[in-house]
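In the block that follows, a single chain appears as C-alpha cells, in the form predicted on its own.
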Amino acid sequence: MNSLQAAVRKLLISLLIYGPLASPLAWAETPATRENADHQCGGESCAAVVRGLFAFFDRDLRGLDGNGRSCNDCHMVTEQFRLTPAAVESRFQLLQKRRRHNPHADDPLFRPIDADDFRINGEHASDYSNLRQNALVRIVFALPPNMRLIDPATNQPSDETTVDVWRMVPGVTDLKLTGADGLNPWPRGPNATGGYQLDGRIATLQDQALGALLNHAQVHNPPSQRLLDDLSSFQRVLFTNGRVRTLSEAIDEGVTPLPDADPPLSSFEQQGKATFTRSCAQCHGGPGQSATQPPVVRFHEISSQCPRPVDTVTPARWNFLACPPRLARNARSYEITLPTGAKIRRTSSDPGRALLTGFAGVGPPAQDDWNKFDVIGLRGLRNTAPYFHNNSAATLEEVVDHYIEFYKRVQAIAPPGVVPPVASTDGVHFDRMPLPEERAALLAYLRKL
C-alpha cells in the first residue's frame, strides 16, 4: 500500500468513526442514494459527502476537460491537505525517474501555469523553482486601476494589467469553523468579516471550488452546481480531530458553554495556553481560532512578506529573519496613485488585499489593505509546517520568534502615547509579547492544538 492509498484509507476510517458515515460505498450514486439523499453525515447529505470525496481525488472529472489535476494533487491528503516543499520535490524527482523509462510519464502537479517561466514560455514552461523550493502556486490578479507594476529593467511603470503572486496551498480541514463570522467588520469588502482563501476574497466553499477548477485545474467546461455542492459537503465534514468535530456539533446545536477542543494538557502546556490567550487569541480567536477580537481590527500585516521591515535605528529595535533569495525574488514594486493624484511606490512579494481594493497608502497603515491577509485557523499546527502565506517559516520556533519581533516593531513605531490593541490587553501597556521565559511553554501548547 503506497502513502496515498494509506492516507485515503485513514481518511475513510476517520469519516466512518466521526461522521458517522456508515458504509461509504453504499452511498455512491445509486437509486438508494437518491432516495436517501436527506440522510445526514455531520450535518451534510451522506450522498453528497461521498460524491465529494470521490470527486476530490478524481483527475478526470467527466465533461470538464481540465488539465488532469485533482483537488488532491495540490491539497495532498498525505500532507494534511496541503503542499510541502519536501512532497513537491519528491514528486518531481519521481517524475524524472519515471521519464527515464517512459518519456510520456506525467504528474499533473507540474503544469505550466505554475512554472516560473510560464509568462515567457507558455505551455513549454519547465522551471518549477517556486513550486519545488517553496511549495507555492501562482495566483493571478487583475491590477486595481490605481496600481501599476514597475518594470525592473527600466524602473518605470509597465503596461502589465495583471500581476502574479505566489502563495501556499491552504488546508481544507476545519473549514466549517472558518469563513465569514459576521463580526468585527473591516471597512471594505470583499467579505468584510472574513472569507476563504488567504486574503478572504472567496465567500463560499462552492465559489472556492469553482475558482480552483477554473484557475488551477484549468477546466474548459463549467462544473455543475451539484459537483460544487458535493465538494463543499465533503470539506465541511473534515476536521483535525474528533474534539474539533465535537466542538462544531456543539455550535450547530447551540450548546453553551462550548466544549474545549484542546486535549488534556500538562501544567507546562497550561502555562503555554495562558500565554497563547494573551499573545495570540486576540487575532486567532473564536471557535475556529481564525477571528480577530475587537478592538483589534479584522485584518493585519504581520511582516511575513518580502522584503521585511528593517529598522533604521542603531541598535535595531527589532530584527525579522530576512527572506531567503528563493522567496525574495518574488517581490515586485508598485506605483500607487493616491486620491490626491500623488504617486507613491511600495514593494512587496504579495500586497494581499490591496490587490482586491487598490486601497493602499491612504490613511494610517493599520487601516489600509497593503500586505493584509485574513486569519487562518491553527488546529493541527504541529503537522502543517511550513507556515505563513508564503511558507517562509520552517518551524513553529520560527513562527513564535517572528511574532516576538512583530511585537517589538509595533511598540517601536507606535506614535507617542498610542498603544495599539493588537499589542496591549488594557490599552495602556505593551504586554502581549511572549516573554523569553514563556517561549518554551507556548511552543508546547501550540504542538497540542
Given for the second form:
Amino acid sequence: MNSLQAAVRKLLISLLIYGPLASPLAWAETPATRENADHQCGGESCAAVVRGLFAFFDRDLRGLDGNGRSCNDCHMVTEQFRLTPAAVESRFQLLQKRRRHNPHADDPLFRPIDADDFRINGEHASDYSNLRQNALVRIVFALPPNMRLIDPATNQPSDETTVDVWRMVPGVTDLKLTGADGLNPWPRGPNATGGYQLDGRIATLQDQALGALLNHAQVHNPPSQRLLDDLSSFQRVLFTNGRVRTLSEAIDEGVTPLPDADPPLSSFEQQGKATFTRSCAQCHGGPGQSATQPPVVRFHEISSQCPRPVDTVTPARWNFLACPPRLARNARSYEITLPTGAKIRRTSSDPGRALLTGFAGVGPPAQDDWNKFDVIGLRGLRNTAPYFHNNSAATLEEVVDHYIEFYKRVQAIAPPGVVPPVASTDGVHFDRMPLPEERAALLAYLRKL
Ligand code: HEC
Ligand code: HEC
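Form predicted in complex with ligand HEC, following the form predicted on its own:
And the full complex, kicking off with our chain again.
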C-alpha cells in the first residue's frame, strides 16, 4: 500500500503541475510575483493546495488521534475518488492474506463503525457485507422527533433515537461547481439551494471535511481551521478533466458565453446530447450538472431507494428492476406523526432529506422531503460505476432503463390533468422520457461526459 500511495502522490502532483499549479510556477520567475508569498493556484493559495493534497492522503494527521483512515481510504484516487465493490473486496482479500503472516496487518477502511453488526457488537463488529458487496458506508442520523423506526421483530415503533443509512462514496472532483448556487430554492432548509453530501445537508467543504474527520476518521482532537481550509483548497482545484477546469475558470473570469465542457462529439453522440438536454438536464443542469432548472423544483426522488415502488394496477404501468437482497435488506419502516396527530408508515432504505426535517407525508409529493436527494454531477460517468446513492445500478444501461420506468411512473401517478414540469417541456405533453429509439445515442453521449 505504501508504494501504491507513493505512486499515487506522484501522479497527483504531476496532474497538478500540468493543471492549476502550472501558471504560478511560470510566474514565480518574475520579480513581481517573487515578492508575493502566496501564489494562487486555480483561485486557491498554492501552498494550501499542496498541504491539502498531502493531508488528503495522510492516515495519521498529526495530533488528531484518529482511527488511521485518510480521505483516500474511501475516496480512492485510483477509483476516480470513489469506492467500488471490486476495490473494497480486493483490499479485504489482501488484508486476509497479509494477516496469515502478520496478525497486526491492517487496512483502516475496515473499521467497526462501518460494519453491519456495529450496533450489536460495537468495537468487536466484523461483518463488512455492505462495504464488500455494495461499497456502501454507514451514515448515522438522529431521528426527527416525529419519526420512529419500526422494530421488524415486533412490528411496533422502537425506542431507537438514531438510524443507520448506507451511502455510496461520491467523487470529490468538480466540487467547485456543485455546491449551493443560490437559485431555485426548496421551501425549507438545510441548504435550500443545494449543498454537499448526497442530501445537500452541508454548506461548505470545510464543514464537510470536519464531519469526515469526526465521523469517518473518528478523530479525538479537533482539527485546526487551517487543515480544513487546506482540504477545501485541494478539492476546489480537482476537476474531472481539463475541459471542466476550463469551464470553471471561465465562470471565475466572467466569460460569456461559457465554453462547453463536452469533448468533440460525433453526430450520433450529438443526438444523444439532444436527448440528454430534454430528458436529464432539467435536473442535471447548470455547469456542475447538479442544479435543477425552474420550474422543476430543487430536490427529487428518482425511485432509486429500496424497495422500488411497485404498481398496484395490472398490467403494471411501470416496472423498476427490483433491488437485489444485498441492497433490499437495508430498508427500514418508519412511523411518521403528521401535524394533525395522525400516524402513517413508510418504508425506505434511505429517506434522504426527510431525515433532516421530518417533513414527510405532508403537502403534495413534490414538496415532501421523503426520499429526496440533491442532484449529483455526471462528469466522468463512464469510469464511475456503479451508480446512484446506494450503488444500485450496475451499468449506464441500467441507469437509462431506470429513468425510462421513472418517467412512466411520473405519468401514471400524476393526478388527472396535471402534467409535472419534470416530465414535460411544455406543461401539456409527457414528452421528456427517452424514447426506445433514442436509448443507444443517449448512452453513447453519457460515455462522453
Ligand atoms: C469511511 C469512508 C469515508 C472517508 C474516510 C471520507 N469520506 Fe468523504 N464521503 C463518504 C461518504 C459515504 C460520503 C457521502 C455521505 C452522505 O452523502 O451522507 C462522502 C461525501 C464526501 C463529500 C461530498 C461530495 C459531494 O459531492 O457532495 C466530500 C467533499 C468528501 N466526502 C470529502 C472527504 C474528505 C476531505 C475526507 C477526509 C478528511 C473524507 N471525505 C473522508 C465517505 C468517506
Ligand atoms: C427528476 C430529476 C432527475 C432527472 C430527470 C434525472 N436525474 Fe439523474 N439524478 C437525480 C438525483 C436526485 C440523483 C441522486 C439520487 C441517487 O443517486 O439516487 C441522480 C443521480 C443520477 C446518477 C447517479 C450518479 C452517480 O454518480 O452515481 C446518474 C448516472 C444519473 N442520475 C443519470 C441521469 C440520466 C442519464 C438522466 C436522463 C435520462 C437523469 N439522470 C435524469 C435527479 C434526476
